[in-house]
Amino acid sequence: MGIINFGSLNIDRVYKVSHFVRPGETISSESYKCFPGGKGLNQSIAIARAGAKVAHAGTIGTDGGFLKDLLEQSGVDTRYIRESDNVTGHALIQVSEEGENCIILFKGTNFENDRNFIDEVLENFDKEDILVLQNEINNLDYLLQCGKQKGMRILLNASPVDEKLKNMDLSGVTWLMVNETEGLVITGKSRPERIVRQLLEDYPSMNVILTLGTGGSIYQSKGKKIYQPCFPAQTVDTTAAGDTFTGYFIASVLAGKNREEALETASCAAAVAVSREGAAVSIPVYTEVEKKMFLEKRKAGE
């Protein structure tokens, strides 16, 4: 079985700030820096540094080379990455003195894959085999209709969410991740319970994975339930706190973890992450979330 990640490839430009520009404001950055970024890359990163093999498919401007590298450097196999002479998607980041972030995308490259090309990359996978995808490359309701068609295994991060992604058919979604705001807007529920019972009403075969920062995480399926405390970190950057959190659960499960080891891999993982600053850099290796895990364990007596 193999891994593809259809997903974005940004440049991530990172502004510190005292607290998020108001409107009619305009404040002084106390700093800046440039990470590759990405919604899709970072999952990839995740993936391949959690030990899993997985190809990214995307494309990429003539400024962006450096994203693909990073990827090759990290495990990740990009045969299926195009170049185009347009600008690559990039995103402004405010991150504040608390570590929250504030997210502005530009679409750029994300948004020129055509049908023609995402045909070309799946004829390459078969059924049983994982598709992961995000919210932020366009023609995504093509991918989903051709991975449910294939027969392979989808895993939904529905990151960012809007009004076209809660209008699209996610019955063949085999793993949808969703925070508390992203599940408000798609299924109109505000609590959690009620988040997941509302997915599961109108996709009775999906696994929901609900996360909700410092709260932990919810894993609903038809027939079981799990709650994955969070685990403690000190908080730097949370802003790819989800995607480190998405890359190292798919992981896991091809590994063969069960549900609740899988959880328990992905919380730790992004805690490792929230606790550095940037995107892809921060995403760890697996030997460190294998460390950090025995150390909390040890800790707590077990």
Given for the second form:
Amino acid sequence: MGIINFGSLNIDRVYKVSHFVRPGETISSESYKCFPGGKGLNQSIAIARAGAKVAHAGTIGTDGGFLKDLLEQSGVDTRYIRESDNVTGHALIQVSEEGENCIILFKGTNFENDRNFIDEVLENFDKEDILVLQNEINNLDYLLQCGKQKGMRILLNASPVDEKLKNMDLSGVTWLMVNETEGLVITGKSRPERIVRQLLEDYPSMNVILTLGTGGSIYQSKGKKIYQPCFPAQTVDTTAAGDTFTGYFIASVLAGKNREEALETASCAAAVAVSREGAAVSIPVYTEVEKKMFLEKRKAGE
Ligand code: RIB
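Show the form predicted together with alpha-D-ribofuranose, please, the one above being the form predicted alone.
Whole complex next, starting from this chain.
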């Protein structure tokens, strides 16, 4: 049993700014850094750093070799990463003084995953395995369909959300990770409890994990509701917080933790990630997460 993550690989160009650029305005950034990123890559790294076995599938261009190297160094199986002659996907990220971000994506080779390639990769996996997906590559609807047909358990992180995703068949999804914005696009509902209720009405066997930023997260499935508060953190950069949460959550489930423990571990890992700059490079290893959980519980007198 293992995890196959079919997902994006990006080069993140990160600009630290005093505020997000406004229409018609030109601003200078305080700093510029180039980081490995992409929701897919970040999630694979989080899964591997949490201690689970994961293979990553996706496409990089001629400039993306360092992304594959980082995955390998982090313990991710990279045999399903294909190389193309084109340009790797990239993200132009503004990070404000409060650590918030806004992102422009260039799809690049993330949109070169054709059906033959998907079939070739998924041939190596079956219903024992977990398929992890995000909405940053092409053919997501086909991947959802193939995963369902194979009886695989699917974790879908609905980020970045778009109208196309709203119309996809999510009936094969075991775990859906959404934030309020994504939940609104998919369900048309704006309040957390309404989003969850609508999703469970449409997909009764789904497990919904709704993340609420500093408000924590809600896990809900038929007959079970859990609330997980956020761990305290000094926010430097929120990029990849959701990816860290997603990766740690599914790795914890695979390791046999119950839902409460998986949510707690994921939430703590995300709190460590936001206290550091960058996407993939900010994702902690398991011992760092364990240490923070221990220290925070001791502080709280638990
Ligand atoms: O979730 C964070 C990621 O979103 C960044 O690494 C960037 O590549 C964008 O895809």
